[in-house]
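What follows is a single chain, given as structure tokens, in the form predicted alone.
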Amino acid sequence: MLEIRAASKTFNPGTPNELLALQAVNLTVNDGSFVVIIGTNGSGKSTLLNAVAGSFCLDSGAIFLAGADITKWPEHKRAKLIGRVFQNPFSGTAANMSIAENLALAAYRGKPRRLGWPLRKHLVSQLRDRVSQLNMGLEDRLKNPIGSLSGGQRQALTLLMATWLHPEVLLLDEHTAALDPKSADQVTALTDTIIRRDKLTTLMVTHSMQQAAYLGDRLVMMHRGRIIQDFHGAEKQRIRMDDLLARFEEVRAPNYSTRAPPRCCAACISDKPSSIIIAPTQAK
């Protein structure tokens, strides 16, 4: 579904602020795979998502989505294929518009636009049905401005908008990081439910070791613009938080080199499944 070939990006080249954000990154994601991306600060996690979304042009490399070469596509053209949820709960919605009007924008995304009343009866009924599935009691508040809601409610609606038309790929950039623990747990559970139900191909950036260990079917670790670890299948299922924390300490060492072959953590060689119970998602 998604193929990133030798993607490289340097910001502010030739200046004291030069940053090698992506260094020949290669990543192939199968249809329906849920990939969690972790890494140290400045490792290139969000930059990788922005590259897929088209927020900037790559210096070199290529990106293919659903069989199409989208490397040169502008961001608005890619948006027809991509759903996206940002870290800031207020980035994905129009505050002064109602809940129903925001959702209508998502429902009509990529379709021909014409003059007319968007909130037709059949659409309002559909909106009410989908919002009720959030279990937040918002189905009877569709006329309320979305800006009057809490951050957690708004982020849940943003997630609903981003997945309304079943995008080819869903990008989640630390979408629970700005929420309180209870709201973060609700949005995380909703995220997992929607992705599993609709079999959405997903890239999710997170700093939460809890989410990294227990969400998704694949885990990618980045450092200094490179992918240094890629767990999937049985390896991913055996990963524990302690393994990830130990790996983080290893890559933070001053003499660590991203060019060296990645060392497997304990989860790779252990035959014993993890016995840790899922705790609040905000645990780091």
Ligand SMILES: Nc1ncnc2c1ncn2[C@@H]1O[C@H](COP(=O)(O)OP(=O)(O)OP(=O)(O)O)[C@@H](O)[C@H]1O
The other form holds:
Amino acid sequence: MLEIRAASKTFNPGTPNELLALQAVNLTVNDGSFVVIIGTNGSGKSTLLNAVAGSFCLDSGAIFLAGADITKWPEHKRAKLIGRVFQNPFSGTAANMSIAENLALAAYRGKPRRLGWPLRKHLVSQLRDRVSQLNMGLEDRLKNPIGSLSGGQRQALTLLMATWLHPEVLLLDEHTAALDPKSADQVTALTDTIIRRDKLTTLMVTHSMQQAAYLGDRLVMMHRGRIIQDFHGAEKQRIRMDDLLARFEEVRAPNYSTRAPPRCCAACISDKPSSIIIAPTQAK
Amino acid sequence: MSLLLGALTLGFIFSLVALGVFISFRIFAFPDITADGSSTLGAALAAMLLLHNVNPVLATSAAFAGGFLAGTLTGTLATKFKINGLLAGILVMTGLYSINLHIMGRSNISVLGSSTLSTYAERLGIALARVHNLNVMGWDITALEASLLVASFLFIVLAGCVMYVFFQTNLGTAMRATGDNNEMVRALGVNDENMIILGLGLSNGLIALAGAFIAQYQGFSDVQMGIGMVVWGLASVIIGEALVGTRQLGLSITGAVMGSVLFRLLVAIALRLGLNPNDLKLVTALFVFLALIAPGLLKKLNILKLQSSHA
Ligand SMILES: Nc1ncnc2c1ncn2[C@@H]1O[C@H](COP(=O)(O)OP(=O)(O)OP(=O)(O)O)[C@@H](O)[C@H]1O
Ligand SMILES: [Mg+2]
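How about the form predicted in complex with the ligand, since we already have the form predicted alone?
Expanding to the full complex; the earlier chain stays at the top.
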């Protein structure tokens, strides 16, 4: 179980650029729950995931994962419990190292690195096995540098790496946003398959309303460093893309206050463009 | 002939510097210039211990340990204290200058007369070959020269192999990945700061080892001898990359050794042809400068060519 208690983070405190990125966010995620997080640009979605991963320390609040208080743990120590896929396909893999070496690094996630040999026979055959399940023909290219692969292939492998050793929580931050539509669909399908198969507790940030509507069993919406909406169970299953688009329009209106009552309407979005992606972000 | 043998032997010894620089500059992309101080540290430690009749193997090992410590210090300054990597190296290098003077007690000490790895090698060579002078194709070679060449060659082969195997273990793989993508490595549970510290330790350990060998080869240690070490190492690595490419770890290691030997041969030839020894460092620096900007220049030339062919 992941429990975020009153997590707050202010960037550049005391300067004109002061930014309340997280404002006392509470979120409890049950084991095996797949939470999709949406929100306007700069609403704090990535900051929330980074807080869990330990990229920075919280100003106040606490984070519990698998029964441990990890609030003060450094990033590399938390990695024992956490699998992570970044938005940028270049961030999740070591480009100059081979596919096999990258996967082997992930197979030892959170374990001490000593003088043992990583690419033992049984690990290599296991690698080949799991990579061939991706149906990308990569099993015959295990010795090739991972930098020679396409973004989609790299994200698929990063996903495989992040979930190799059943993580207590899987963090996905717009991991399909930098991909072409076809690769994005492929990686999305793979994500869903792996998460269901391994019953992984997951936090997934996305800008795709389609993903938000059809993936996961819970939907959380963020705005200005707060969680402003939280759909569970049947309510989540009923949500349509149109409802989400409408909700976005609402919070973006200049007179919106975070205390306004939630309201869903499908009618007011008739003039929306057909694209299902709201405000796609560019890969850095 | 002895000029050639000397150049080859020095080339092999200096390969340790090339391998060290390869670890810091290439594997970790860390511009570590501690080497100028740590190579002298190795020479100073070995020379001092030899003068006190310490076993040469022990004295040389102590040099490695000293260099290792110096490297970890630079790594600690750069990671735990967030000091710019170049500056961290400069700080340690500058501090080492005083330490080296303290170790030696003066700026130059001789180890002639003590038993060293060189005298060991010579005795072993004579015992094995049962002659004091060889004649190869009409050239007279002393047993000392031949033994040193063979010994330094064997040692560098051993060091290269150990390094090749090490960088494929779990620890070595994690170190290479740290240089490639430290964000990813942290997400996989590796303490990237410790990897850098350990990597710089190994790098400077090898470089100090080279310093210890040089002191025993030339028979003295000098507080100035480390100046330019980084640039020499870098020149060797660059020549190696031009010779064998950068695709594979094994090739890169072999290339660095070949680069170092070739570089020493070129230096010997240049000196023979009348290059003023005082100009050696300037010429080396110019060479590295040219090698560093050459790829960019070639690209620009190609673009210009393309543009003119389109026009
Ligand atoms: N390291 C940082 N230093 C300063 N400000 C930061 C930092 N990281 C994030 N911010 C700011 O905090 C706010 C929240 O950022 P965050 O990246 O969490 O938003 P997001 O919801 O992920 O947005 P997007 O949809 O654009 O990815 C933004 O205004 C951002 O500029
Ligand atoms: Mg974001």
